[in-house]
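Here you get one chain, nothing else, as structure tokens; it is the form predicted on its own.
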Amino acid sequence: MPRIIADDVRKAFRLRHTHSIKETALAAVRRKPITTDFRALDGVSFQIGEGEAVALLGFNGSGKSTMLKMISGVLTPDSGEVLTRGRVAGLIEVGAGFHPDLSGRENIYLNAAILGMTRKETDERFDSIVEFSEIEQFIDTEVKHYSSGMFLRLAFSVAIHTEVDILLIDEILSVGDEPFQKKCLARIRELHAAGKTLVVVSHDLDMVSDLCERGILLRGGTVEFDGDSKRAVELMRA
């Protein structure tokens, strides 16, 4: 039974070109456009199975943010539709629901709260979210002092230890150094063995045909490859 499921998805935006009322009145006078549209998905369909590890691959511009989005819900298609079965939870942006003002310790217990978790399960994570995050003696500091890699190390681990059914990974080991990085990793890989759905965009191709099965190559907007992941980015590359 499918975790994921995008049937016939399209989504466009609207790109401004002037950025003043003087330019807009000057784009106006020269009859030039003022606004394009801009189609970032243009009818793509695929399902994803539990417990499978997939890439969305493509360029920038080709959709493949767009279509993470989606499925976390923070974006609806013009058309089409995407249905997930189980909670998500997406790694997409960090530490949005973070609060400057309140303690690592608070953040926690209310980062996980708009992830999904109940107090009891936050509760019985806890140790392990701050053991996991290297920053114990930080905890109750308030997060306005944190460095953004102490931030970003906090936000990660509460993501990670979060009871989900499909995990949503953007660019996630962008950020960190290199130990972190490892550690990020692993625990994504120990998620997928115990069958968790991942789905996961980023620039590192090696990394991804590694950790994803499979690969989902957007391009303009639409799929022109679904399939084995280490084919997909020989595509790409190619």
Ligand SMILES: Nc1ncnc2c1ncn2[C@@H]1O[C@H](COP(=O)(O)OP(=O)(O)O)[C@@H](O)[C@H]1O
The other form holds:
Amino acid sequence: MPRIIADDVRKAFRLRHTHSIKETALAAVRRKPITTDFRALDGVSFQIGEGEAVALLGFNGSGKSTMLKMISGVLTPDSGEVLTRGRVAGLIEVGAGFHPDLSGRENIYLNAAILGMTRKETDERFDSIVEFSEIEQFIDTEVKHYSSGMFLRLAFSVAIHTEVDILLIDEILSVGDEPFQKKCLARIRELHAAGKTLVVVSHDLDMVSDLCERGILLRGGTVEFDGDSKRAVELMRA
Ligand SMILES: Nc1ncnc2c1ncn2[C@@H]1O[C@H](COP(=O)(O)OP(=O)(O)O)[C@@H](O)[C@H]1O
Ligand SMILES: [Mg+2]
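Output the form predicted together with the ligand next; the form predicted on its own has already been displayed.
To see the whole picture, the full complex is given below, headed by that same chain.
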């Protein structure tokens, strides 16, 4: 049974061309449109099965983050459908899901609750979440004082300590320092071995094609290739 189904997904963003009131007025007089629709995803379909690790590949602007946001439910498609089965955790934007005025500790509970954990479940895992994040010292500091690396540490740690079925990772690992990246990667491999479904976006093409057996290559909002991840990387580099 599939964990993720994307069926003919389309998403357009409205781009504004003018900025000042004068420009807007002139555009109205000349009957020129002041916005155009940009198709970020233009009929994307795929299915991802239980336990698969999939690299989502493509150059900047090809629609990778937009696709992950649809899978996580942050964005909805204009047409088509995205279906998921099970709990989804998305490490998509640094600091997303964190409340700036709350401490690291409070944000752990907040995030865990968003991921469907009870207070008791979080209590049980709290020490281990903090330990993995290596930011014990700052756990009672408001997260608005955190660096992006510290956000990553906390967000990643919460996500991997929850009972998720699907884990989405967008670039985010690149904000961490190398030892922490290595540690995250080792943990991601463990989750894969434990049968979790992964969708990963990373600039590190060798790393993702090694981690994931399958690659979906997006170009201009459409699927150019879906198959062996090493082949997908070759096609992207070609
Ligand atoms: N909120 C938005 N408003 C307008 N355009 C957007 C928005 N989000 C993404 N886009 C545009 O959609 C395209 C795909 O973006 P994105 O999914 O972030 O690509 P990728 O992650 O592959 O770099 C880009 O051209 C981007 O500028
Ligand atoms: Mg992106």
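Positions refer to the first chain, counted from 1. If you superpose the two forms and keep the largest set of C-alpha atoms that fall within 1.5 Å, you have the rigid core. Quick caveat, the model's predicted, so the values are computed rather than measured.
> Inspect the rigid-core superposition and answer whether the C-alpha of L152 shifts by 2 angstroms or more between the two forms.
After core superposition, the displacement of the L152 C-alpha between the two forms reaches the 2 Å mark, so yes.
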